[in-house]
Structure formats: structure tokens, C-alpha cells
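Just the one chain here, laid out as C-alpha cells, in the form predicted alone.
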Amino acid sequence: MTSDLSIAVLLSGSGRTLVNLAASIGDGRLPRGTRITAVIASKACLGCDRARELGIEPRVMPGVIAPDQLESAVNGARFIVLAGYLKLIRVPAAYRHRIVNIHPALLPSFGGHGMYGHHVHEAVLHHGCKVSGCTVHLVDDEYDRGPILAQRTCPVREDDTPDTLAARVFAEECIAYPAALSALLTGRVRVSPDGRRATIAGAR
């Protein structure tokens, strides 16, 4: 296992998954020794007030973030952990396979640019789903298209609304964010020869 288990956390809106992040850290759902090291903002939001309560200044980059200001940028942070964070991701060759994301549905469905947030929930509902979900994956340089590392799933309720689909939803990320991403800061995470697949090692 490697002994560098700093992470840079990239995010654009509320920061609750910051906030689930450091609390996994704090109660051993992530490897001791994980450290939150940088904090980057696309705007100035309530994410950047939870960073600064967690005793992180962030740092705000509006836009689509150049691979060497990003590399720049993480301070040297060994993984890049994207919560919710709503730009496109040029990734650094430094950083092939060490940068994950969440996607609040069951991706490859409701997936790609614009689909974030509540719009998520909105199109599972219009299309009558039954089960929706979370994602996590590696990042490439497309929206919601690296290869996937878990998947939980939930019911979808037949009096749900956006709102209350969401709740559900992040619920499990709640789970399956701080699990898939223990997988990849312990090394436990191999990727196919294509790049399309991933496994966990001891995964069931």
C-alpha cells in the first residue's frame, strides 16, 4: 500500500460530499493516514465555507482547468476526488487512473454534459425507472465515461420527487464513495488493458 494517501478534493456546489469524505476519514471508513491536502472550488460556493470549516482554504478556478494548472493546483496530492464537481476534466498523464467520481444514477444511463444534480433525477422519474443509484468511476476526458469501480442501487418510490429521489440517492453515495475509493488508495484497483473495465481486487 502506498504510504502517500493525500487527496485533492474538486467540488462546485453544497460540499456535502467533502463533508462525507472527511467524516469517513475521521471514522476509519478510509485508510489511516488519508488526508484532504487541497480543496479547488469552480465558484465560489457553500462547499468553500464547509473546506474553510474543515480547515482547508480553497482555492477557486473558474472553468475548464488546463492538466498542468491542475497538476499545478492539487499541491502534489496523490489521488483527485471530484464532489460534485460540474467541469470537464482534462486529466494529467501524472493522474491517468487516479482521479475518481460519483455520478448520482446508474451510469452508462442519464450520463454525459448536463446531467448533474436534480436534472438527474428529473430524467430517471420522466423515464419511469424502478431503480435508481449511484456510480463511481475513474475520469477520463469525457463526462461519466471512465471505467466504473462500484454501483449501489435503490428503489424508486412511485410518490418520489426530485428531491426525495435524491435523498435516496445520496444516501448510498454515502456508502459507495468512501468503499470504492478505499479500493483505489490501497492499490486494490486494476484496470483492463482498454481501459474500459475495472475491478477491486477482493471485491465480491
Ligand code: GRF
Given for the second form:
Amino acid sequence: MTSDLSIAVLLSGSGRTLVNLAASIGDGRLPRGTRITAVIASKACLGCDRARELGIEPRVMPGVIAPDQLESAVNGARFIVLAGYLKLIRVPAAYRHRIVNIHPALLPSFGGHGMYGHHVHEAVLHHGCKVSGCTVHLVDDEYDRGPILAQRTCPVREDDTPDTLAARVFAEECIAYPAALSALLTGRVRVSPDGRRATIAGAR
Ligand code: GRF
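Having displayed the form predicted alone, please output the structure of the form predicted in complex with this ligand.
Full complex below, order starting with the chain above.
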């Protein structure tokens, strides 16, 4: 029996994460058999054009998707990957521990409602942080709160602007997301009984 490695990608922005995921399927960073079967955008955006370039017709759904609508919205994809998606997801039981997000900072700092894009990097610079990075986490019913799967760090430089820092963080995202998603797709993620901590079998 082959396992179902279908993923739906949800986005609201420029779609670089979607492109990285598609490239990761092509070059083997994601498991053989991984397929992006749906792209949902919360608005018409560059990410929709990127999806079409990949041969996937995106579906624009502007509102918050109700939990009981999620499975049909993603055409039954087994996993849901948030890629700069700005709407709150409320996780139905069927998708518990099968939805992932990437955030461009080291959670639990600099996350939550309103903390996205340049707002995150501006806050990191405002606080004089010496390192930043990215966090891949399972999604629960709050923004940026679910159990952490992986983090990667990068330095913050004194002359950084939000844009230069964002670019350095994004380079780490391109490594972290396929690696953590691969662990999820291959069944190597375990979540503690209290739902707070995730571990990846075999991760150092
Ligand atoms: C990424 O920085 C990601 O961390 C955050 O949203 C951004 C998406 O960028 N969740 P893009 O729309 O994929 O270019």
C-alpha cells in the first residue's frame, strides 16, 4: 500500500515558500510521492501566479475557513502546509497534527496575531536581538502557538534593515521547512500527551 503524501498549500503572499516546496519535491528533499494537490489563497496574490506556473489552479477563499469545511476545501489532501497564510486556521479533529506552519522568528517570541512579514523583523531589530531565525510548528487553534518541530537560527547584524534580515531568515526557512515537513510526512513526529512538545524520531 502506498501512503498518501498529498499536501495542500495555503498562502496569502508572494508564494516563495510554495516554490521552495515544489523544488523540494523535485530534488528529493521531500519524500518520493509527495504531491501538491491543492493551493488555496486568501486573496488574489503573487502566490496564485506562482501556483499556476507550477500547473496548479489556485482556489481563492477570502474568509476564515470553517473547521468542518476544511477537508473539502483542500480536496481531501492529507496534510495542510501554511505558506504565509494570514487567516486563522481552526483545526478539525481529522487534521490534528497534520497541519504545519512556518514563522519567520524564533517562537514563542515575536509571534501571534499581527506578527507577520516585516512586522516580525522590525520587532526583532527594535529589541536589539542578536539572533533570529525561523520556526516550523504544528498548527493548533491559535496563531503561531502549536508544538515546535524545528528551528534554525541566523545572526542579526547591526546594520540590518527588516529586508536584509528577512532575506537571511528566509534562506533558513528554505532549509527548515522541507526537512520538518519530510519528518511529518514520513510519520516521524511524536507529540507529548499534553500536546505541548513535538519530537522528531532520529533527529539530533
Ligand atoms: C515566510 O517568511 C514565512 O515564514 C511566513 O510568511 C512568509 C511567506 O513568504 N509564514 P512567501 O509568501 O512564501 O514569499
